[in-house]
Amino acid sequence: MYNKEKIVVNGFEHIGYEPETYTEEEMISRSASFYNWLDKRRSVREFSDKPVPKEIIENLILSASTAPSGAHKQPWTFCAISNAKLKSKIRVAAEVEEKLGYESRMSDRWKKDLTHLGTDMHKPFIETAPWIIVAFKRVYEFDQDGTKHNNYYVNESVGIACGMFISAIHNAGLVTLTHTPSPMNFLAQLLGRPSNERAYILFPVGYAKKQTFVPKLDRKKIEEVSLFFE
């Protein structure tokens, strides 16, 4: 993948770098095939408690640190939970968010858009899978002399890098589902998180309970989410 070669740009070191190819017969193979087992992630809501290891959840989070961010800063922060005690009190704070957002914050039509998922303000997946993973974005940094400079595309870098981490998960004989209970403040106090964090999204991770049931969806075909200009 890398060779030996290396050159000098604008200062800065760069090494040689070879992706690997295939035929085209090959590519069209690969494709196929990488879209048939992505299509069976489902978002579950249903959880074992059975105990994942640390260094699969480890090996996650790097696989999710692999995505491309602006500027390369990386702005992302993976806080992995496996304390009972914690979680308990993530699912409680969670749940008052939720509470407050089926009875008054969310309009009618939402909810009804939400019923045929069988979604509601309880979240016992939060103490039931084995880890909760909290992607922080990271807005802004501060330099040792305590310069603070932003970073950027943000919200890109840090939507690539969950999308990643959701096939990592996949790719590991796991499940998820995204979590965004509004506001997330509470999120970064529990945490004891600085202030250039902010909570993006909240994964629970861990095997799916035995008989789990997803709601049969359908998803759009090929030319309902795309457009060829040939």
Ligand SMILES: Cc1cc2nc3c(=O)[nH]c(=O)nc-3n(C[C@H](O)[C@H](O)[C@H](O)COP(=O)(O)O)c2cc1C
Given for the second form:
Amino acid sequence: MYNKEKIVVNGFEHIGYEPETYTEEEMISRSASFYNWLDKRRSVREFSDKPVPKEIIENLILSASTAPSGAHKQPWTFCAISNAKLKSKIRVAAEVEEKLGYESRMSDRWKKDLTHLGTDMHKPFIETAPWIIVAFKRVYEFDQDGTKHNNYYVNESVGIACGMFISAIHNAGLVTLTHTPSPMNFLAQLLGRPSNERAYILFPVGYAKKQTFVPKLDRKKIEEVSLFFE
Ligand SMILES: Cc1cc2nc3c(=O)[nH]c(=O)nc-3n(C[C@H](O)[C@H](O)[C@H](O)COP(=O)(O)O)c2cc1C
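Show the form predicted together with the named molecule, please, because up to now only the form predicted alone has appeared in this conversation.
So here's everything in the complex, that chain up top.
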């Protein structure tokens, strides 16, 4: 990966990097098998309470944290919760927001768009899943002298990190749900996060409940999601 070559750019050390390469045949085979493996991922809403070792969660977070980010600010914090009391508090608060959402905040169109997924205001998986991981975006930072400065492309960076997190979960043989109980301010309060952090996505992580069902969905075909200009 890295070799011994070194150069200095703008006064900063750059190190030689040799990405892994493959033959075209290998690339076709690897890209196809990666796609087929990713295509098996599904959002799961029914979890087993079977424990998952903390080391796995740490590896998942480290995987997410390899994501590219604007100016390499890595503007994310992942809070991992297995504490049953805290999970209960999060469930209660999430269900308050979800109830308001379903009863008054969401448009009829939005609710109609959700009917095929079978979701409702009840979120038992927040207590059942062994881990709840809340990804926070760090909108700004404080320098050592206390000066506040914004991070760059925060949504893009955290979105990419969360996508890599989801893939890492799938790779580990676990499941998750991308859950956004909106608004999510209650999460920063319950977890005592500072004012520069905003909850971004809540991920229950664990094993799927035995005999789990997921909505039968189709994914768009290549010609529906892409245009080639050759
Ligand atoms: C940003 C985002 C927010 C989502 N929020 C919720 C949510 O709050 N509750 C839920 O049940 N699913 C939520 N989902 C999951 C989607 O419904 C799900 O990804 C979609 O139906 C496709 O299913 P699949 O993930 O199994 O491919 C969300 C997905 C994304 C990307």
